[in-house]
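Just one chain follows, in the form predicted on its own, and it is written as structure tokens.
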Amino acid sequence: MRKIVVMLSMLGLLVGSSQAQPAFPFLIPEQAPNQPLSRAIKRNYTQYNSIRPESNELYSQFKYTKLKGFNYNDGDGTISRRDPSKVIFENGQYYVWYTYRHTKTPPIGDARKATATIASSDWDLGEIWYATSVDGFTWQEQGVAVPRQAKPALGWRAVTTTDILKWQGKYYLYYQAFSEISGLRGDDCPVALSYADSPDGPWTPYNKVIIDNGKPGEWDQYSVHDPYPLVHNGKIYIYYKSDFDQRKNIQPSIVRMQGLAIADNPFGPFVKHPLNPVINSGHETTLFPFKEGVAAFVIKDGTEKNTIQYAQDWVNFDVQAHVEMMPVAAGPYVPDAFTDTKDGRGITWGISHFTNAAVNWKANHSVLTRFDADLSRDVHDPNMKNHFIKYTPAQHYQYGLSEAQRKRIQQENKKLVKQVNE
């Protein structure tokens, strides 16, 4: 009997605090209500900046549109344009600069058959070159920027990756500066510099590494890539990637995550970030400043893959959205790079590239493309903050099994029709 009394207070219990607990609302409350959450409403309130994608400003589906003013003989692999630049607005027109190979045959794929001719991969034998564009959409190529040197001068092979920084009225273009065939020992390449007065050059080679590999055994001992000035605190704040972590049980092996280092001249010294790596995931560098922080196109790689992160203090990066379809090796247009703003107001377009022109890869090469977005403070465009796209199953056919995946089902179901009949 005294069991059944206890049971009875219990469950009574229960019913009054069920009772006493109110559900959540219909309404989303723009504000956490005063009651216990779970840790999933939770983060609705504390880690992103809006409890609904459409009002989230650091939310957006990405639009592309095929550029006009690019040739790319017929897609034949001989031409490559990769890894654009940030866009800037000078002299009334936008610049955008960008990897370009143009070589006899499209890329081997071996860094032991490459020679002086033949490239071992999209970017190896790559040099600088720049366009303009009146409206972003249509480009007029101006030739090239930065070229290989002479060996055995910093990227005599290839100079690769680049992006640009405006800094008391003059222009610096960072870049990858390869001194042997990309392939033979990874992508092994430190950050080099060249500068100018004006956008259109002449550009002039500073000849020093300005960000090199780290110590051996630290995350970037092998490779310190993408780089990517901002101005921040009266400081050059340049972000960069590493590939590390390299294993052989595990396929794909290397993992990427990103870097900083800052200088408060653009010759550097450029002191790595103690906290490095600051994003734990990642493949290309793409950031802007964003109110009175930063936010970062986190893409492809890793446990946070195909998000957008924020970090008020430019180092400590939270994710804010989860998107699809980002833009690959994005430079966007980034009107406040280097006005060392307290108040950044975000973007709307740039220019990315695609990786996979070809239709096979024996014509490899890339092509760039300009993305859109809803990623301003200033820009309210609802067809932007879709929640999802559509994918055809034409499309979710093409990534299908392989062979060696259907032969393992297979042998499970034969293994499985034994054990029924034994």
Ligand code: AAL
Contents of the next structure:
Amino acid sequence: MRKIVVMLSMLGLLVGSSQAQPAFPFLIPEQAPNQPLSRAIKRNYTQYNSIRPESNELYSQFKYTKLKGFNYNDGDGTISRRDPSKVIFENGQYYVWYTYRHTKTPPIGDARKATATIASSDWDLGEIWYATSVDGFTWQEQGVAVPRQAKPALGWRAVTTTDILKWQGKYYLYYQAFSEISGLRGDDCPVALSYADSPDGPWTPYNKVIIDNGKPGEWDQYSVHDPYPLVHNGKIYIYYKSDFDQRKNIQPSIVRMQGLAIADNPFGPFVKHPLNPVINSGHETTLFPFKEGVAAFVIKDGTEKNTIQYAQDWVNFDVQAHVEMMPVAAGPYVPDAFTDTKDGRGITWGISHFTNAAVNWKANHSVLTRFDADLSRDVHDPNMKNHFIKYTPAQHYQYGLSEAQRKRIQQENKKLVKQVNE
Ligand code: AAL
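Requested next: the structure of the form predicted together with the named molecule (the form predicted on its own having been shown above).
Next comes the full complex, this chain leading.
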């Protein structure tokens, strides 16, 4: 009898508890409902700035438009434009700076075969050029801003991958200064700087290393790439990327992460943040002030690739959105990049690049493209907030199996059949 009573009361408890735990509601509450929640549902309320992508200010699709005004010699690989800076608006027009390579032949792809006129990689023998536009779609190329320097000055082999800072009415271009052929010992190029009174130049090279590689054994000992300046708390924040931990026994093996270096004035000294790397993934650097913090595109490489992240304190980043078809090496138009804002408004467009645009390494070159998005607190464009991109069957088959993979599968099948027949 006692047993029956205990069992009944346990049943009562079960029924009772299932009554106390309502099902998750059909209309998703804006605030986390006061009931036990799975880890995923909790995260949906705590990690992201909205419970649904369409109302997440840091979620967007990306729309691409071909730019007018740039000649690429019919895409034969002799002219390349890549790694654009952020876009700024000055003197009634937009400005963008980028790596420009014009060589007699496409890059040879092997640093040991490169010469004074034959480039190893797409950016080897590059210079910094710039273009202006009044609508962001049609551009007028204005020519060189920072040429390669005379040997042996910093950047005699190539000056590439630049970005712009406006500080107290003057302009500063930070860039990768190659004093050796890219690919000989990796992609080694400290950050250098040229400055001017006007975005149209003339640019004066400072001729000193502004941000150097880390010490032997440190994560950024071999490269400091993609310097990207913003102004925050009265200081210059330069985010950068480094390639590291390449190991012969792992393919593909380079790890790419992003760090931060801070200075009181454009010439430095830039002090690397003690918590570097501050972003655990990505390739090139693309950031913009957002609310009191900073948002970052994290593209291409690493555990958190294809995300947009946010750091309220400009150092500790969290994933805010998972996105597709991100602009590569994006240089957004960031109206509040240098205003030291505590109310960053976000971005809606910029310039990025497509590498190997000819889809033929023998004509290797990159092209600049425009991208549009709704990552702005002032624009609300539902057509930018669709949830997924529909890739065609052809696009899927483009990434089909290799011969070696087919062979492996055939062998596995044969093994199975053999086991059955034995
Ligand atoms: C880019 C950038 C840097 C690298 C090379 C040219 O994607 O990360 O600029 O050095 O590739």
